[in-house]
Structures are given as structure tokens and as C-alpha cells.
Amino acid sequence: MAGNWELFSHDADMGIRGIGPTFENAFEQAGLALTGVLIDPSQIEAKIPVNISCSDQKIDTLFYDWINELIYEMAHQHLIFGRFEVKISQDRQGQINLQGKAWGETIDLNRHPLAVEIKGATFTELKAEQNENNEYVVQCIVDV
């Protein structure tokens, strides 16, 4: 998978950013960044698949929805994810639809010493755009 992810600090919270050759890849990379707030994503075994669907009128708020759906699944199913797949399409009415999948495993605090708890994505520094290098970049601040 091409692309990369990174974290950036923001006051008491944490910024996540995904960068890739497509918005789909950037969303996937941002999923890794979300996990990276908690633990090194490479330590997660991709054993349990979870389907995630969301839709919105704008790509930036679709990204916000994607991150919050991941946080919801992590909290309610006690999972942590290390692999992501995203497909984005647009219907005739202009609605942008995301069909995604996240793979992970049940959180085991002996194996996964989590750094913080993520409460949710925020609209702070929310972006979904193509940069000057023709890379797609998605980002937001998550409340920790």
C-alpha cells in the first residue's frame, strides 16, 4: 500500500494525518495514524474484520465520519486495528459513499499497552485535499 501516515501535536490532543495517491489510500493511512496514537500499528494482528459504511455530502466530513466509526468500533468491540481498506464512490445525487473494512484483534493490555484513550474526532484542523505534490491528504485532531 502506497502512502504514509503521521501524527502531529495539538495542545492536549493529537492530530492524525493520512497521505496517499488517492483519497481512499489517504483514509487507510489515517486509520493507521489513529492506531498510532495508541500503539505501533505493526504490532496488531489483522485477525478480525469489521465492515464500516458511511456517507456524506463532502469528502472532509466523510473523513470525520470514517474516523469516528473506527473509534466507535474500537471502543464497543474492544478491538484495535492494524489494516484498513477503503472504497469511495459518489452517487448521482452527489452523496459520497464509503465502504470500508478494518482488520484487527481484541485489545489485550498485556500485549497492547495503550498510551491514551481516544474519545473522538473533532472538526479542528479537518482537511481533505490534494496538495502541491498531487498527494491526497486527510487530517483532523482527535480528542484524547
Contents of the next structure:
Amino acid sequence: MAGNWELFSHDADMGIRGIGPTFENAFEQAGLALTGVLIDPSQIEAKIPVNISCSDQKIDTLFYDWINELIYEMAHQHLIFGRFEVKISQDRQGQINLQGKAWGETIDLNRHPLAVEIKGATFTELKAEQNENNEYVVQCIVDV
Amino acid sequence: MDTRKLRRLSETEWEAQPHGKMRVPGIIFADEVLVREMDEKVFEQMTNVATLPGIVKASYVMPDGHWGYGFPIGGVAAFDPDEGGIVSGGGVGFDISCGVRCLVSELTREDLEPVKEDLAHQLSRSIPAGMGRSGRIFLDFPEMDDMLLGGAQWAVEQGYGTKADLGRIEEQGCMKGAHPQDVSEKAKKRQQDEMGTLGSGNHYLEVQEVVEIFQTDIAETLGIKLGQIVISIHCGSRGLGHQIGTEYLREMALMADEYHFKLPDRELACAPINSPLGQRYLGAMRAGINCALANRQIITHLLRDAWERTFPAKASLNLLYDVSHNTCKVEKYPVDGKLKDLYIHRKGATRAFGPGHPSLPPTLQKTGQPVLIGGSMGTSSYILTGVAEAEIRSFNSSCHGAGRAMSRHQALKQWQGKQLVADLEEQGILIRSPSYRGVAEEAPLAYKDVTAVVNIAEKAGLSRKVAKLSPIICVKG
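Structure of the form predicted together with its partner chain, please, following the form predicted on its own?
Expanding to the full complex; the earlier chain stays at the top.
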């Protein structure tokens, strides 16, 4: 998983950002940032896999969907993820498709003192673009 | 906020005159200190809301207004369906029907003090809080639909609480017009094991002492005495509400072009009330309201169980009232001399009906509706009541809490969770939370001064102060 991730400050909530040599890497890194809102992702054992797929016309809304799918799986299956893999392709109609996989473990409150619960991704500060260093950057604010 | 952009109408009222695409003015209820503390973004969001189709009279901001998604938190706006009015997911918020309920005990501080530690332990064990803690109830899909239709009434039928509770909940515990079929399977799945859970962030269950009474007559009618112990519960519609909010926000944002809405901000996503999407959102959002009402009702049941184990001789806990502060509700108001059904969005704002309002039960006709204002961990909370003049002033709306003064990031830099818990314990306040980092992010001083907010809400004629509550035990997510 090439690249890096960071959190950025926001009034009441938290911003997540993934940076990488490709959009795919940046999406993967943003997955780590999402976990980073709750706990240090390096503490998470990547043992249970979950498949995620989403599809959109635009890359930024695809990112919004990717993060929301991860939030849904975390909430519904009580999982926390530590590793991500993303493949992005575009079909002839221009639709952008994402096939992703996240690996994690079941939340165990004794080992995972999670700071908050994430409600959802938002359109605020939503970006999916290349920066001046030719790196791909994806980001948004998540509501906690 | 730069006050030069505003016209001061009175000591507590500021106006942003219509400019650009604004259809109505923006009105902020605040004194100079509070208005200056508000982010510039609040001005931008308030004026953005004023551009939306069918808005009536003004785009309002309550004294605790702060930056939200699309609409400001503390935002109130009414829309007329006959004038192309809209309904907005961002105008309700992600946590649909998040709210506060308050229960009144027979105990005083002296009764509580010797068993405080034990009670804190019992409560944190009995009431699941924080991410990853599920409830003890699992709903299959048919049960889920019954819950989404029935709200707290459904919960009472299942044995959680009493019929008397229902009279002290907005809508008598059941929001009409809910359509479980408009709630996605994902939203329902997310909720299956989350009934009776607090959640996290600023949600809590707090044991509090009544430390000051401002209106003796009203307090007496409501059954509140100085030194009495009360319990406040702050939480919402959990995963179901969050999922509804997320999905409809996306759908409304993608439909904006089709409706020819030129939205200055994607989070303002909305749909005409009289459109299939608008109607579907209303059906789902009302189901979300019922989920929140049922959730707070089940938590009340868990609380009463724990209370009875600790205080078998003085076990009664009467519901004072239950308010929701993230909603869109249909209410009647006069517009140009005609009584009309308006869709009142309150996002981080509390409905505050004054004395004599037909929606209130007979026992609250004289006092007006209780307005419950949550503090932040370790600070005071307030019980207010509605006043008649708020009908013309703010569509019967008042503030909802303190509002954050700094980001979670800043709070984490400034405080250590463990130290905060120790400091608060020294002041006699027990905090029970699964996460020290969560506690640091929710540090009391990361919030605005709730006392300043309620003082202005009273001065501005939005509601009236009745009692001040001070925390003793706080179970946080």
C-alpha cells in the first residue's frame, strides 16, 4: 500500500486524507485514515476480509461511496480495518467501477478503545485530484 | 463573525439583509459576544439556506449556532409546499431525531452520594455506549418495520416503559407518516442490534442534581425541586438514522440538476416537498424519528432496571419530557393571514411550544413545553420551557445545547483523557467511557458556555429558564 494518510482538523468532526502514486493507492490510504479517526491502524490485525464494490460517474462521488461502504461494514459487522486493496476501472459508458477489499478484525473493546463512532462521509471538503507533486489526493470530512 | 455584515435589530437579534439570491433575510439570535464567536461559515450557511425555494419569513440561527453540513447547526427554516418549498436531508442532519429526555427521581444528592460509585458501575454496565457495543435486543425485519412505524409506542407495547411515558414525548411517542418501505435494507441491517444503545461522540446518559430554580411555579408543576436528582439521556436514531441521512443526501445531491436547483453547496441537497424523492425522504426520516424515540424509550427501561437494583425503596423515575432537536415537522403557522402547513426544519434546534399550544398534553398546558438543553461533559444542563411569543419570533424554536468551540484535533492537543477523568472526579463528577481519547475530544472546555447560550435564548424570547442541572455521573460513548 504505497502512499500515506493523514487526518485534518475540522470544527466538530474530522477530515480524512489519502495520498498515493495512483487513485487506487490514495483510496487505500484514505481507508487507513478512516480507521485512524478511531484508533492507530497499525494495531489492527488484517485477518477478516470484506469485499466492497461501488460505481459512479465521477471519481469524487466514488470516493464518497467507498468511504460510506467502509463505514457501513464497520457498523454492521462490528469490524475495524487495517489493510485495503482497491482496483478502479472505467467502462465504455464512462462509469467508474471500484472493486475493493478490506481486511480487519472484530472490534474488541478491551483491545480497541475506539474514540468515537463514525456516522457517515460528507460532501464537505470532498476532493479527488492530482496535486502539484503529481500525487493523487482523496479526502472528505466524516461526521462523528 | 464580522458583525459589520449584520444589522442589529435589538440587543439579541441580528439581521443579514437579503442580497444575491436570498429570498428572505437571515436572523441570528445572539448577543454581541456570541455572534462574534460564531464562525464566518455560519453566516454563509444561513444565507445559503435563505436562497432555497419556498422558504418562509427568514433563515434563523439559534444562540448556539455553529458550522454544520449545508444548514448551520442551530438552524431553523420553514418551507411552504405551495410555493415550491423543499425538504432537505442536510436541514435535518445525519443523526435524525437526536434529542434529550429527562427523568425525575425521588432522590436527593444525600441519598445518592454513598452509592455513587456503585451506581456509575451499574449504569455503564447496563447501558451500552461507544462504537462496537451492541444492544441486547435483535430485531428481525418485520419487527424493525413495526418499530419504525410505532416509535416509543411500539417500545411500550414490548414492555419497555409505561403508557404514562408516552404523554411526555413529542408526538405522543409515535411520529405519523413514517414509511419503513422508504428505509433501505442497509439502514435496517445497521440498526438490528443497535436498539437501546447510546452511541458515541457527544451522546451520554447523565445523573444530575437540580442546583438552581429560576421559575418556582413552573418547576413545581413539572415536579422539579432544588437538590433533586434527575437523569438526562442524549442520543438519537443510531446507525439507521445515519444511513438514511447518508443515502438521501447522496440521492438529493445527484438530483439537484434535474430539479434545476443551483446549490451554492452540495450539502444543501434537497428535493421539492411535492416530489417523489421529497416524499420518500419524509417517509424515511419520520421512520428515523420513531427509531430515535424507541431507542430512548428502551434506554429508559435499562436505566430504570439499574435504578431499581440500586434504590429498591425509591425506584420511581418519571419522564419529564423527551425532545428531538434534528427534525423536519409539519406545523401550522399563519402566512399572509392564512393558516398554512409549513415544513419546519430544526437542525440542532429544539421545538418550544408556549403555554396553551394545542399539541401539548393537559399537564403541560400551563407551563409550556419543556425544552431540554444538554451541556457538555462536566458542565451544567438546563430545563427551559416554551413561551408564546416564540411562535412569531422563531417558529416556536429554541437552542439545543452548547455547541463546540474547538475542533476534536485541538481538544486532543490540549487535554489528556485520563487526566480529565481524574480532574472531574476531584470535582465530584464520575465519568465512565470506553475511550480516554474520546473523553479528551469531548473535554468540557471544547464547548461553548451553555449558560451564556440559555441566557440569550431567554432574553431573546425563545424560551424561559426553569432549572439548572449539575452533573454527578456521566456515562459516555
